[in-house]
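Given as structure tokens, the chain that follows is alone and in the form predicted on its own.
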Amino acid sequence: MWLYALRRLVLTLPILFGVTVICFALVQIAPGDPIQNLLSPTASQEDADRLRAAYGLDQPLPIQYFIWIAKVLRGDLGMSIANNAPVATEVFRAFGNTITIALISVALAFVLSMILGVIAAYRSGSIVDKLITAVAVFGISVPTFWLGVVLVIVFAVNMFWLPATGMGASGSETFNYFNWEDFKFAIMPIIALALPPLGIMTRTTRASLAEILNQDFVQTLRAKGLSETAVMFHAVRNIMPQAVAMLGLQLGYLIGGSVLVETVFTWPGTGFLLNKAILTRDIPLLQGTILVLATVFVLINLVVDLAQSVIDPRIKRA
């Protein structure tokens, strides 16, 4: 097990290196000049050159990359051009806000998808199966930003049940998930984030379990006199590696793909921060945010690989 974990960790290192190269290259080829956003219309070319040199943007791109990666390896993501604050502080504060609602959303989606997927597979071909499949397809198909807008209109504008935007009555610095007045701000973002993975994982669970239930060993278990609950328990155990893989992938997608949802609800997470960095062409903030999100996605996949090897010993021998 430890040898397998070490091998997977070593294979992750070149992937992380590739992530840094792609992250740097994509940001650099984007149009726009971040220095122009900081200068007044009357600023001279000398002022622009001086400011560009202060941020190291006057160097050739390979030199800029090596300077940036050397700082990253020391834990320094640079300084934000827009607000002159440490990028690491900005990114990790926003990441904490994102990971919380992402974890709640994916946990909610996983539990509901297992319940709905098991029911649909057990009642395959029935009206219940068709209804659950229709809900799953809706969850996969609906755009998250549209769902966010609809939730705001229904629950905030028309019914006045939930606050439309923001993060807590007292702001993100004092947000408390165990305080109902604060948690109300997170309900709609969690629902908007949870619906797509709920649909994906429900369909995956239903398809995998339906295939397992048609295998010979299930008929053997029933022939031995096991109850349907015990048979279902054995069948669900066989789909857990796929379920864990889907759980990890969906968590990674939620963390990296929350830009639209966080923008709709003005939730101060990494998606909202990324959107702000794009609009202001804040290169250090943009690079730092993308790098952290990509690294987290890679590490989540590593954890999923290790978790699968624990659940299914056959993976370790592969």
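The term rigid core refers to the most C-alpha atoms you can superpose between the two forms while keeping them within 1.5 Å. Just so it is clear, the structure is predicted and the values come from calculations on it, not from any experiment. Numbering follows the first chain given and starts at 1. What changes on going to the form predicted in complex with its partner chain:
- Relative to the superposed core, residue 69 undergoes a C-alpha shift smaller than 2 Å between these two forms.
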Second form
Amino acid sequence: MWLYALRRLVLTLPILFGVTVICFALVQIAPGDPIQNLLSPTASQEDADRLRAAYGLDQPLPIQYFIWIAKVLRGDLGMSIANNAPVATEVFRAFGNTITIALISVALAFVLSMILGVIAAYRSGSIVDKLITAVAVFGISVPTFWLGVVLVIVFAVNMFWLPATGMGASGSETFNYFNWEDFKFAIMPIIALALPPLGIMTRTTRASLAEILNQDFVQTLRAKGLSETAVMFHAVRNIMPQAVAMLGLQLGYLIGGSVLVETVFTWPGTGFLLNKAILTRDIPLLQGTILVLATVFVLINLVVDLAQSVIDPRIKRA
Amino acid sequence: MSDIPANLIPIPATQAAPSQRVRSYWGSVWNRLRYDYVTLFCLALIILIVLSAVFAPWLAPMDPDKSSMANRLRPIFHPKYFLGTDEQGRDLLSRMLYGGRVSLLMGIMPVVLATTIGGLFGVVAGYYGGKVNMVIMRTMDVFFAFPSVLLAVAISGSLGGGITNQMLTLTVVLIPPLCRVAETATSQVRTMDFVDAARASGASTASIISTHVLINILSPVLVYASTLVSVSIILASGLSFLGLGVSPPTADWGLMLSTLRQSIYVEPLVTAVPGVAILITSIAFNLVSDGLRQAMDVKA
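With the form predicted on its own already on screen, would you show the form predicted in complex with its partner chain?
Now the complete complex, all chains and molecules, led by this one.
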């Protein structure tokens, strides 16, 4: 176990190195002089030269990379252009809002997909199965930002049930998920986020369960007189490792890919920060947010791999 | 003259009963597709959408860019504007038809480019193995460290908006998964006996790849690429929604959804129209690729 964990950890390091290289390259591929991308448009030529020397931008690229990464490792992600605040502070403030709704969404999607997947696999070929498959295809194909707009039309514009955007009158500082008046603001973002992973996980659950149910041991279980519930329990246990892997991957996708949903609902998370960075062409903010999100995605994958090896001992030996 | 009676000459194989004719691979794929009505319906739908985008200048009832302040935000099924008008009084039906051109282009072109480039890298990595494989595949692994939406936003956000940048971004995002599929398929084919046989009989690497490898990895790669069309359409419309696509006067489904969003309280149904088009196109491509996967008998 520990040997596997160590090996897996070492394998993660080159990936993280690659991630930092790509994030470093983002400033380079942005059109124009990198210093202009880092500075506010009103800055003078002297400011530009001073900053160029301070950032070491007169140095060759590999040196520039090491100067940058040394800062990143000390927790300095640069300064945001738009409001001249440290990027790190902004990202970490927003990150909590993103991860909370991502966790709720993925948990909701996981539970629902398990139920739907089991029903669809058990009643394979029936109308119920086809309906569930249709829901899954819808979930996979729907553009989340459009789904968000439709939810707003139905529940906010027509029915006045839920607030359309934002995080409530109290704002993100005092937002309380256990207070119904506050939680109302989170409902639609959670639904919009949950549907794509629900579609994907329902499909994979159904497919892998159907495969398991065709195996000989299931017939043996039935032959020795186990109830259908008990048989399904055995089958579900067999797909757990895959399901957990899927869960982790989807959580990572939600954290990294929430930019559209957060934009629709002006939910003040990392995705909203990215949208702000794009609109104001705030490259340091864009770079810092991407770096944090990608790192979190890599770490989630690492945790998922380790969790999988605990659930399924066969993986360790592979 | 001939001492063999005519009736003893064996009947040529071409005259065998049609049902016993050995079908080609593509023949059997078509035979399975022929009875898959869902896939056929979606295929017809896609052809219809593509045709309506191609012939937009002839089909559109009005100039898609001509605004009219007097006719802003007309409702759906208005006698003059079938799908209503947008926030600048432009005919929505005409804009939908023209917008399909950009959106479909963004669904298909990046996939074609990424299949070519990613496929090439994948075949090289899979065929040569060893160090070449390690360098190519480990580089791809780095891109897998980003969720696709995040990678698209990162590249597109740095490069800035515009059609070329958007296409470039989507191609870069789609290359790694296609490369991985091509690599897996190639390394499976490479170890097969007929490849050894070809090499033993003196075939060059280039001819082994072009005659033996490519034809055998074609179905898994094509099926996988077809699943990416819908991904590409959704990613592209998402980027346009964030303002990273075409510049404003041009019609594009994602951008239209984004600008109409401000009018959600005035004319909610009109606001939903561009998204419906994205959804239908995306579902159609998804179901067609499901059908292709089954017809070509490719494992997921």
